[in-house]
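For reference, the chain that follows is the form predicted alone, supplied as structure tokens.
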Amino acid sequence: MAKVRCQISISLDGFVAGPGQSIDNPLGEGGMQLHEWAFELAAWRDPHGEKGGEVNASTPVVEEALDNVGASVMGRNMFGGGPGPWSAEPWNGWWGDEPPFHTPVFVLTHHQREPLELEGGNVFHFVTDGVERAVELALEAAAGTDVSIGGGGETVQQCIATGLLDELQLHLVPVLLHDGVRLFENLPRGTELELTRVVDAPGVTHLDYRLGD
């Protein structure tokens, strides 16, 4: 059965991005530290068109996270382009000419935009009627494979709060950001997470959770 799942890096004090996010600094101050554990991995570099890289305890975790994903959902901040209506010649996002997804991606936005097709089977669809509709469309596009919730923090929160998320994988990084975007805010009381696996790796601890019914 297809699952809706999310994997996201988080600081020890609960932030998935630092303060001062902007078009020039999308992860905020200090936010890049949350992802440094992955950048040198061959399992991360290969989908991004880069050669070489390390193999360590994080390798199978990353490979599993990328496996069996048929579509993705992300918020507009993760796609890029800034807030407000799209410009006459809208930016194509942070991901370059050939993004690493290679599947349909559904972008949450308040402003309509025609689908954007890039190289490598990447098609971005812009959804203006909420996260539940975006996940519904993604499940249809995935055709029996899983849907990945790519972020950012608010999108993940919405998926948890509405009961859409089946599995959550946190990449816990030993840094303190002190401010920024918290992951576990705006969630209803009674939200349950069941820890199913812990993997200790260089610079990060991977925590897998199953969401309660």
Second form
2 protein chains.
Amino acid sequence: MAKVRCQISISLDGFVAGPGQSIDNPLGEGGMQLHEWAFELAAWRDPHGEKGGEVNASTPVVEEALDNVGASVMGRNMFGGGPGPWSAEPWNGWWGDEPPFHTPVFVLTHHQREPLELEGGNVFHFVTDGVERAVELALEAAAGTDVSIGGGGETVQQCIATGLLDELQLHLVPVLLHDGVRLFENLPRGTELELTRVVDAPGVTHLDYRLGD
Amino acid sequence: MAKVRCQISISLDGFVAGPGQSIDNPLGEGGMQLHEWAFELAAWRDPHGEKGGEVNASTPVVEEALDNVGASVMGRNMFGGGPGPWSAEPWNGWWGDEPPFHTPVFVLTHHQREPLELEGGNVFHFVTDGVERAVELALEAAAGTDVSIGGGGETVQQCIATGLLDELQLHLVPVLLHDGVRLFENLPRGTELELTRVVDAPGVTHLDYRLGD
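Switch over from the form predicted alone to the form predicted in complex with another copy of the chain, please.
Let us now look at the entire complex, which starts with that chain.
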């Protein structure tokens, strides 16, 4: 059965982005450190159009995260932020001409916009009626395969809080960001997580959780 | 060389105690969940004077945590809280007639008090001139063996912030407490941690860190 999954890097002090996020610094101060474990991996570089790279204990984790995903959901900031309404600034996001998703991507926003089709099977749909509708559309588009919740933190929180998320994979990185966007905040009491797997890899610990019903 | 070590249970959302800590509820609301992984272990029950119990992947971790420890340091609340100055309420703490430490224990407090000797080699010394002095006294008492920082969260923070702590072992428990005492707070920028070991065990993931110089 199709699952709604999220995999996200998190600091030891619980932040998925640093403080001071902006259009020039989308990961916030220090936030890039959360992703360094991935950048050297062949399994990460290949879908991002880069050659070479390492193979280590993170490799199967990254491959699984990309496998069987038929659609994605992300918040507006993860798509590309931007200070104004889309009509005033109809840019194409952070991700370049060929984003690494290769699926339909449903972007949560308050501003209506026509779908944006980029290379490599990346079609961005802009959803203005909330996260539940975005996940519903993504599940339809995924047609029996899984939906990946891309981020950011607030979008993942909403998916946990509304019971939409089935599986959460944390990439726990041994750095402190001290401030920024927390993942585990604004969640209802009684939210239950079951740890299903631990993978110890260079620079990161991968922790898989199943969310309670 | 003697090390200053701490092992502490922490929720997935970063709390080492729940909200509403009081003399009647020292772990705070929900805080007991952080320790359930340990209670069934023979390795935990034996030093606490209880018979029986399980052996699992946590067993060597618990044994190591108790091994080669010659003295302990803890905050006043972990010793036993209490609403007033010691002279008004000279009680003997939470830990009963024979506490599980079996070492000298240096308790951080603002109230001078004579040492308290209980059974089983537990001698509580009350230190009024700060955490650095308490750790110094504990290292002297440990005479070449290690010092264990027992907690609570604020005491561990102080030991990290002042560079006193050499090794931190987190027992990461897949529960959310939503509120309470955070471990990773009030720490200086530049605090560095190196992950040295991961142990996956029932109900808990043990994460060992070496603190930077």
